[in-house]
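Take a look at this single chain in structure tokens; it is the form predicted on its own.
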Amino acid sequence: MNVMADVTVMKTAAETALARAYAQARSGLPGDGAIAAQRQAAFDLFAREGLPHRRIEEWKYTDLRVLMREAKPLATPPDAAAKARAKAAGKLLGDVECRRLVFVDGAFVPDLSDLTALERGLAVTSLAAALADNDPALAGHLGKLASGSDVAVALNTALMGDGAVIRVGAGSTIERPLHLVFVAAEKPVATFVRSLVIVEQGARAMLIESHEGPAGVDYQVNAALELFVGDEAHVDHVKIISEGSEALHVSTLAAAIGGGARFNGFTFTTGGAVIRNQLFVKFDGEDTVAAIRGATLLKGKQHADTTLVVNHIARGCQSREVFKAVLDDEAHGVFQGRIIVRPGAQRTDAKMMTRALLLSERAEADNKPELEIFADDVQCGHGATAGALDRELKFYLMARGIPPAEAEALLIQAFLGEAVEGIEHAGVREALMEVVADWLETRSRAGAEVEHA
């Protein structure tokens, strides 16, 4: 006689607490009828699912259930001491001259942000007004993109509060980059931000977001962003990852990628935790040409995951992604990056090639680059390398009357400047390179410090 015995999932902490936040807030939440609906659905995926884990192979080396003991608090709205601190936020990029949307706490708020005389072609609210209104925009792209069986992205739609909503209209011209500045405040909170951005056929922009918050504050962040790029269309996005030193951050961008249009991609990571990065990009038209790329900064016992899948749908497209990540100390490096070829999508060019410099015997770096191919007119190719600073070129540096510090800081940047020297906006580009000298140079001084002790 076959006995069935009823199997319980056990819920771990953070997913029973996730479980009541959305019990209280749901009736809160903006948004109704198929909003409401969606948000269900997403949230049911989770009761099932539970958090990701290892055995789940997209998740094998970012075990959320291990790394998320408990799930903070649903952030509420910024008071005005956090938005006077806001003020400073989005520094990493120096001088240069962007139109500012600022979220404090997941929270839009208005009186940070450059809404005046915007551009010809360009329409932009908060997400949260946007359901609010039940803005059209909304039923034909929100969740079209960001949704699946991922259960990150899940969690989001079930309780996303507030983001950007950004049209860029057909054949317009955004001279000054949009960007997105999402703020933590001192508290540990949790926030759950969803932005949509619509760049109609022939339109040009450049995106960024930042994302930071204070250091030795345990806050959580789960971010992400749907991107509809129509034919012919220009876009540039940039995400800076430059949370406090305690922060969980986990970030989805999803992006669509019409016909004949251009697309640059770049992620540069050196601040959080955890950070989990995911990349879902498709190429919907033909004779689309993208480069995504990324670089990470870890030190300490940092943790960084980037996660990325190119879709290759139509003919004729090319894409690059080329992954650089400096790791020192005991910090975890890892990059999963696949690309698919689908049936039809015939003279595809793709290549992927990631890269790992480990500045420490403890530091780890998994790198693992796929291909999945069903069309046999393609040009594809994968690479991934780990290892230490080549020795004889520190040495070439050294002999040449250049100290031991200041040889391994070149090396170290010139390795970054690959994948950096891809951003096409000059100021962007040079800003984050002072990041990289400012890295490189508190790492310096920290050894200097021990040498000394």
Contents of the next structure:
Amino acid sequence: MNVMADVTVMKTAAETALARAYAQARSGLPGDGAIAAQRQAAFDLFAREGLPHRRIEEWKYTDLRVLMREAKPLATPPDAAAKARAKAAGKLLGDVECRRLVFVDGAFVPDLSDLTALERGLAVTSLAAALADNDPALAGHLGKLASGSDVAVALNTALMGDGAVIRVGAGSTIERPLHLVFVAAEKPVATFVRSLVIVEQGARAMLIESHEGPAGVDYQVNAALELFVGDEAHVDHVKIISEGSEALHVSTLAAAIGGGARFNGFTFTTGGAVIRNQLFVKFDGEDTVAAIRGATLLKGKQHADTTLVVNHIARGCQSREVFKAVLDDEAHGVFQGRIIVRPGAQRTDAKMMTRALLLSERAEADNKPELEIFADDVQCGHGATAGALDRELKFYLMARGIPPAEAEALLIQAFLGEAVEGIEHAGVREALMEVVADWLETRSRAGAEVEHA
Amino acid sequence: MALLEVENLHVVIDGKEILQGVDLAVNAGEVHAIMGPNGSGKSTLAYVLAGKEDYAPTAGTVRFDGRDLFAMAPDERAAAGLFLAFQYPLEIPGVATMTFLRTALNAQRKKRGEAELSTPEFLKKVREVAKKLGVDQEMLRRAVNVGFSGGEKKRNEILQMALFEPRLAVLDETDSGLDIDALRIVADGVNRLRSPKRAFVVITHYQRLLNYIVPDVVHVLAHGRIVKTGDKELALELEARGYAEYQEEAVA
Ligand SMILES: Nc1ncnc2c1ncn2[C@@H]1O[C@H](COP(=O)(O)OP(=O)(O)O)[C@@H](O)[C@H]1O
Ligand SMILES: [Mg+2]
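Could you switch over to the form predicted in complex with the partner chain, since the one displayed so far is the form predicted on its own?
Once more the chain from above appears, this time first in line as the rest of the complex follows.
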């Protein structure tokens, strides 16, 4: 008698609730029959696999079956009060001049967005509208990159309601950064946003996405972005994860980069209780130059997992990956980075570096860099370090009159600077360093209170 | 009262007593040289004065301008006017030299209740000091000591000393590894700052530097104690005879 063959894993409360949510929402979700079939196939994958758990290698450090105790109800369209609260969102970018596209509880809000005087070559719509209209922009793109076996992505596909659909026409240069502002308004709900960005041949654009919401509300975000970068195009992508203190955030960037292109990606991770940031980037065309970087700042009991898969398919591409994490209190930072060099990808030049700075003895860093190389003429390397602040350096600064908290702040800023400096837009760079400075300010104030207590 | 008063200072590091009862009094206006064989505890003394952790005294007292030095954190000592030029200045990647200098100077001023310098005021001051010392402006644009040669690092220490205008500067082998031109820059930096209100403790292994910075008092530190004190002639004697007799004593 073979007992094992018959074992069915017990569904968790969250899995059961997600299945129920899909069954109830299915008929009302936007899109035609083909989209409905895509949704169903994705849902079937989830139904088979369940939520990702620690025995799935890619999710080893972020066990959603444990971390996601319950699935929140799907968000309903925001009311006037929710929209009013969302007005102040996106402010963490300071006064960087952007074209804002605002999504409240996962729904596009035109009144809060700027759709006037679109630059020549720029087309912007919402996913809900594009699906309802059978927009031809979707065909051949939607679901092409966000596919495969990842269950978080599958759930996004099954339940995607709204998002941005952006096309930058061949040869167009869009000077003003496009800022997708995702805001959770107030309620403990779940949102599934999917965006699609197509930057055609030779075009130039900068895309910023920020995710934020109120402290103390245990809302859930599953966001995915499919990004197509055409040949000779030049794209900057900056993702800012600054969710509320109790939020669960899972987001995925799935990007395909064409030949002779430039891609500069950055993720800034600082807010949320549980964060999973997935970056899947593939190099489809030859001789592209790319950098994918990130900075993570965590405290309290925050958990943030950055999982990066860089796929070198075409030959002659260069990629640089630099991820830095600053972990305080009992925070847990995870970086899993895999560079795959396919058999045809000769002359690949890929280097990945990850460093964690532990500010507390209870903080924890897991770094897992991997190389999978199937070509022979390549230059690849990776490195990983984790350690405390350098006490000798701190003493040197203090011996010059700099108080301990300020000395630490200088060293932490310098540590993160190496990654943040990779952002080409000076205004965004400065705004993020300002966020870092605020974080450090809060930290030293908290430290001073503990000392005086 | 002397500006710096060290009495019966004992320091144990890793279970080994490195300083075994150092007595030293330095008056304002004076330059003292401390010489001694390698490993005799010169840098240890410098670190204890600056307040490095793990260099806590097991016995003795140090008064700086009448205050108990050991009751003050390293940054407070700096603000009170104590400066240490490190034997091995550290590289701080990612921290711009200008940011470092301005943060340090303003932190000191703030702690002393003086107004912080605005960016233009600071720039003016730092450029003046750099020019006087013949320090290349290019050096100021880099991260602190990153990619600096040994000589540049030492020069950067002297630049900081000149900028902070301390009451007491302790120079730990600032001369070692310097060519004659760099040595002159260092000596020049010290001589410019010499004043009746200020004092210097120049730690050196060689007499050479003392041709340029003429000391009022010369001490020999050996196996954790000041074993001999004299005038500048003592330095010449040491140069001629070497440290052998002091090292032998240590073994005995
Ligand atoms: N951090 C340390 N840990 C262990 N031993 C040390 C440390 N610093 C100094 N020492 C020891 O203390 C002694 C004195 O060193 P130091 O003060 O550097 O001498 P000097 O500067 O006169 O050459 C040496 O024996 C050295 O090995
Ligand atoms: Mg020494």
